[in-house]
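As a starting point, one isolated chain is supplied in structure tokens, in the form predicted alone.
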Amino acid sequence: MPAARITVHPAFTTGPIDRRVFGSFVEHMGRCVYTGIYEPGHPTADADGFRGDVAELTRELGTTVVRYPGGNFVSNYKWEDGVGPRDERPTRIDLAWRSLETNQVGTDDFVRWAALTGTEPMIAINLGTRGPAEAADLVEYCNVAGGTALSEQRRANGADAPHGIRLWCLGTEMDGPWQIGHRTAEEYGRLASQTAQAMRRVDPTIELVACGSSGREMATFGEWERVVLEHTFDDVDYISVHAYYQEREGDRASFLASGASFEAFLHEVIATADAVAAKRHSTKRIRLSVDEWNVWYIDDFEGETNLELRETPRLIEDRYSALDAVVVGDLLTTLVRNADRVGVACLAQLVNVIAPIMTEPGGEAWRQTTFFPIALLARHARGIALDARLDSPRMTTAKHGEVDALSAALVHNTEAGELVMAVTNRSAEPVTTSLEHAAFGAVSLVEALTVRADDAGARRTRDEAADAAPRALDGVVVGDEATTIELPPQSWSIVRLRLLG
């Protein structure tokens, strides 16, 4: 059985876990806003129409913040349909989804579900078709306490307290060209300075997200990365990153080593972020905002421009697996390790939309084989991420190369006195790993559980998902210095050490 070590020492940290690493993304997309978290007449339903099973499957998935509302949505989004009384609201083309959007959910009634599921907004302004004027007012209808004409106007809408909104996103993928309204680099860099110095000429503590290319394998990757960082770069606080994942026939063995891909994608923005502070002999640092990331089997998905021009479609509502629960797992634990510089991650997307919760239409809502990883990391990835040395077995594959066949996060969560650690055996093997964590003192169990992926790889339905939650990790052996672990193929499993001294 092939073997590896990992070394852990509380002197040897990555730094803080921000809470808001543990986010999602609500976008006007399908079904993710009506009959996902609205539902006006829905059994569970409260006042203002939002569904009380899916607010609480939030709580229970550990949501912190969410993003709202897109997405390609958002680039041809009017922010002021959607406010005042629901029976006022005009009804538009989505031109990104080619959907009827009602606007009978906009700005204040999101907010509402915010307060309602614990969770901190995150708004995205329209840089597609409007520009820095329209993105100021919503900051001034959002944030200004009073006495301006769009705060009065909140106001009279119910919302009397100002909302507060701290985080922003300077629009979306704007190099993509499925996006209505995207531009070069040039174009943008400098659409989103003028926007961002609007936005905060109405309120300076706001914190900014610039927009990063579409994806590692855009033509524009890198290099638009550092034209907007040379604009923005005084101006915003992160530069976003969006990745998707998913097996592709014959090849399992390179979509397990996803997070492999994952983790070079983010070291390779930092690195461009750190080029620019360099250059500009900076010590700011951007982090990154991961805004979009998750497993979604795109080739499924037969176009936008196909759709059907219609109300609330069924769109992308992929099944999971438990292998893809593996490689979720796998993904979010990357994120946690690399907490110095991550500081907002938003799972794309929360509801119905490659989601980790699925509904009905009047009926119940589910979780699917994803929402189990999340929800343990969600709960038990507290504290301080651990800079931890893994001598891991190598695996090869056919797209990502050479990598290492254990992905791991060590933890230690002050709060609860506990050694958390998350990992993923890539592998088809199982592998035997000591936890070498004498400098910790004495350890105890508190908890082992793994998922593992099935031969299969089969999309399960409601019925079959709740099979693939966590079951009990056997064969892990605590010691004075080490623990020991057998960690199965293709799995995610987490391990709970508590802190004896």
Ligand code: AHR
Contents of the next structure:
Amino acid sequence: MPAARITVHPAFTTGPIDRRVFGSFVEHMGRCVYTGIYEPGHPTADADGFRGDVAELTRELGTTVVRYPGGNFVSNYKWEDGVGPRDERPTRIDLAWRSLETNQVGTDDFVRWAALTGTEPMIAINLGTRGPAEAADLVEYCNVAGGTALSEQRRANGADAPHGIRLWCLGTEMDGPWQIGHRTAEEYGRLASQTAQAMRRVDPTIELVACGSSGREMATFGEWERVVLEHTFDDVDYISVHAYYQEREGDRASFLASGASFEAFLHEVIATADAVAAKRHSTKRIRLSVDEWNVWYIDDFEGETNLELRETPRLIEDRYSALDAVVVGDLLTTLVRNADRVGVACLAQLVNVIAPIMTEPGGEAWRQTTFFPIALLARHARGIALDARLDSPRMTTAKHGEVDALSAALVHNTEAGELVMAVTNRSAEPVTTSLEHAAFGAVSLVEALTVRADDAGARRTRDEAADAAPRALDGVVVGDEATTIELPPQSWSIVRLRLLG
Ligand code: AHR
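Can you now output the form predicted together with alpha-L-arabinofuranose (AHR)? The one shown was the form predicted alone.
The next block holds the full complex; its first chain is the one shown before.
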């Protein structure tokens, strides 16, 4: 059995893990909002029409920040349509997904849902068909206490206190030809800078995200980030990263190694941002907002322009396998490992649309396979990310070349007094790893759980998904200086050790 070694020391740290890394995304797309988070008349719905079962699963998932209302949807959205009395709101054509948008959920409603779920709203503004004026108006509507036309409008609409939205995305995927109003990097960079300045004049305390590339595979990737940051460096706090992965016929190894490509992508964006900083002799460090990431079987999607115009269609309701759960676990482990530069991350999306939570209209809500590793990491990867030394066997993949077979994040959970290890074995063989923790003193085992890909890689139905819940990981032997762990092939695991010292 191949062997690996992971060494940790409490003094060697990467940095505190921002709780915003455990974020998600609610877009007006398919059934994410309607019959997802919102379904008046559902047996669990509250007075606002929000489903209680979905709110409960959102809390169980450990979601911290939630991006809203898009995604591509936002690039033709008029936020004014979604506020005020529900029966006066217009129905419009959503150009992104060719759907009928009834506007029964809008900004004020979403902020109430965020309070219900204990999450922080992150609002994206429309830079597809609109610009600085409408963006500044929305900040005024949300964040000004009162005494101005728009803040008084919010108060009249029932929200007396300002929403106090801190995080704002300056549009979304503006590099993508599919985006309504997509632009060149030069055009977007100037517009984003001007918009940021207008928004900050209304509320100087907000945090802003500039659009990075829609994916590492985009032809303009790299140059897009450089040009956009040349324009916006002084105006923004974050640059976005979007990344989706899928298994392709006959190439499971490359899919399992998605985390390696993801990490290279993160490092390339960081390097580009730091190169822009260097040129300006600046010590400012732009952080990453990985505000769309997930496994998505995008090849199965019929494409935006082939969609029939209707209300609440079932769009990209991918069913996930245990293998997908392993990869999702690895992607989130990668984000935790890069805690020094990843400040925000949003799983795309939360409900029904490539989501860990699924619903039936009028019926139950249930957990997909991917729900489990996310919930475990959100619960236990708290505190300080450690700069662990990993000596791993290597594996070869068709798409990503040679990569480490293991991927691990080590966390010093100072609150719970635990050393937590999340680890993926991407290879087809079991691997024995030794976790060298002598510098932490004596430890005892709290819990070791694993999710293992099955051979068939079958996408799971509601009843089958529950069987992919993490099981006890046998073969963990705790020693004074090191713990030995046998990692099953193609698995994601979490091991929690209590610090006894
Ligand atoms: O998350 C689904 C879609 O993927 C989003 O709307 C868009 O931003 C991305 O292309």
